[in-house]
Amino acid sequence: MYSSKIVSLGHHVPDTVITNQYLSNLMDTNDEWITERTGIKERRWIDPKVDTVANMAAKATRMALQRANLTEKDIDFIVFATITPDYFFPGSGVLLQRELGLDGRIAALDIRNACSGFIYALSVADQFIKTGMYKTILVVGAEIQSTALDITTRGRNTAVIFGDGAGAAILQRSDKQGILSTHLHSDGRFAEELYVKDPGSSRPHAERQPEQILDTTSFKVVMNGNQVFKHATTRFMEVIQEALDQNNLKKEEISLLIPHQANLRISQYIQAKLSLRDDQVYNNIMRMGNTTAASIPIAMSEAWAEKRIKENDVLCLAAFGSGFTWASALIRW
């Protein structure tokens, strides 16, 4: 059986910057009241005008071809992670294909795994190409939120926390392991928990025509705070745990873990349980926000230019969200 190896990392977020100043003119809200409960200061939202998910994925795809020195014809696979696609249908994979000028000789996967959409598409990916089916795949996180978000008061717990982005990695076959093991969990019980539940299918026909649609309360997201704060830390530790019992390791042997940058204090909370050092944890999510199934790839792409990732470093991924789903990663650089 083959290995696998992330070769390469990008990322692109948008211009736009917006900072908690400027949401507490649109609601009540401030500074210190969105610092306090999520640790962002500021998060970065598209130009419609410009942006969609498939070219900021393009963007950062570039950007990790370019730092490996691969062009997009190298690309043999593509497996692309957002809940939030252009179009309803298909899925933003195949307008990535297009994006990139790549022919059909190719496949593209959509997942749709919200926040651990990342992790989740990294184990695919991985096993493509332990099995031999694949030789480089491209593993993309993308999302646009910006756009679905209630700036009002009445949405503040929810406007305040998202961004946009996208990020991504580029993995290979190798003789070296690089991706140790993937762990990959979910419980359907709390989806409700947080969720947005339209356009959804299952509504009767007259209740799907837009000019039924007065209340548009359901078509923006839901989240029950505390319920996902409380699941969040506990699955978060025994995903990571779980991960290191796999390959032997102890906690103190993480170079540096990389969490889906939900909350700040979520962070915070999985660092001082791992007694792990400030060098130890990447948190960007002050300046990103939470970007999804991008929050990862961009997290990891930024440390990797600071070098903060180093050769035979153990880098361990960990996401928690929506459906519940949890997963985590475990990587040999």
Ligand code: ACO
Contents of the next structure:
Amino acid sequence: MYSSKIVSLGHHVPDTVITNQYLSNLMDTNDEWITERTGIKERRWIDPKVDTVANMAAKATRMALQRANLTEKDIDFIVFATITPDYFFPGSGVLLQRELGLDGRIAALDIRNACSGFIYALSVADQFIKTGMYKTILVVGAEIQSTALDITTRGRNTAVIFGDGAGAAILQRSDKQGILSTHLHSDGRFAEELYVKDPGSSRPHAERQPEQILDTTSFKVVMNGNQVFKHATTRFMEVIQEALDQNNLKKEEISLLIPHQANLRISQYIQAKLSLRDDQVYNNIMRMGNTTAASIPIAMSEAWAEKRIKENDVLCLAAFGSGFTWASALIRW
Ligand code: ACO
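Taking the form predicted on its own as the starting point, write out the structure of the form predicted together with ligand ACO.
Let us now look at the entire complex, which starts with that chain.
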């Protein structure tokens, strides 16, 4: 069995900064409410004339390749996590493959596990490297949420949370065991607590008439915030502990925890429960908002560039999201 290691990271976020003040011009909200409940001060939203999920992913990928002195041709396989693909189908993996000029040469796989998507994608990539099938895998999380938000007062409980962006990790076969373990879970009983219904195929034909389709509320995010908060805090703790137990490590030995940037209050709850110092937890939700599958790779890429992740560090990734799904990864850098 081979081992895998993250050899590089990159990210890309759109230029347009959306402040809480700006949102208060669109809907009945204010900076104080958003800051207190979510910790978010600003987020990035795309310019639809410039950005697509696939081209943001390509920019993040090129940063990662450049930082490791690799080229597109070194990539053997793409695993792409997103719940906001450019098209309903095909998935974003093939569009990224096209952007990278790797026509017809490599396979691309799409993962739709929302906020846990990046760790699911990392786990899939890790298994392909362990078995010897591939040597270099591009793992991407990228989202455009802004175009699916209800930016009126009706949608304010979710519209203020989400942002756009992309992050990329390059995973390679290695002599050293970088990815120590990954842990994946799901519980579909809670699917409708955080979801977007359409364009779902479960609607009868009669409900697919033009006037119904024009009622776009079913295309917007529905979230039961209290339920999400309750389950997220429990599952984050469980899945982090599971990763530590499997590797005989104690919580004090975590060099850096990068939680999915769901909500600063959730990250702070986990930090307090694990008694971690501020320098042991990385948060960027204040600047980026919640970018779903992109949040962990963007945060990792920033933390690495800021030298917050060093050789031999124990890095813990953890996520919770729609499904519900939750996951963790423990990495020796
Ligand atoms: N601005 C001002 N007022 C608002 C806003 C807003 N943006 N959104 C909701 N409100 C109002 C509501 O209308 C309600 O008013 P009312 O009491 O007059 O009816 C009041 O604030 C409380 O509304 P709730 O929806 O109950 O808000 P809550 O206090 O639960 O906070 C929040 C919402 C922040 C989402 C909270 O539920 C939470 O932290 N949930 C955790 C889930 C989460 O963070 N999800 C992120 C994405 S999912 C993921 O990544 C896993």
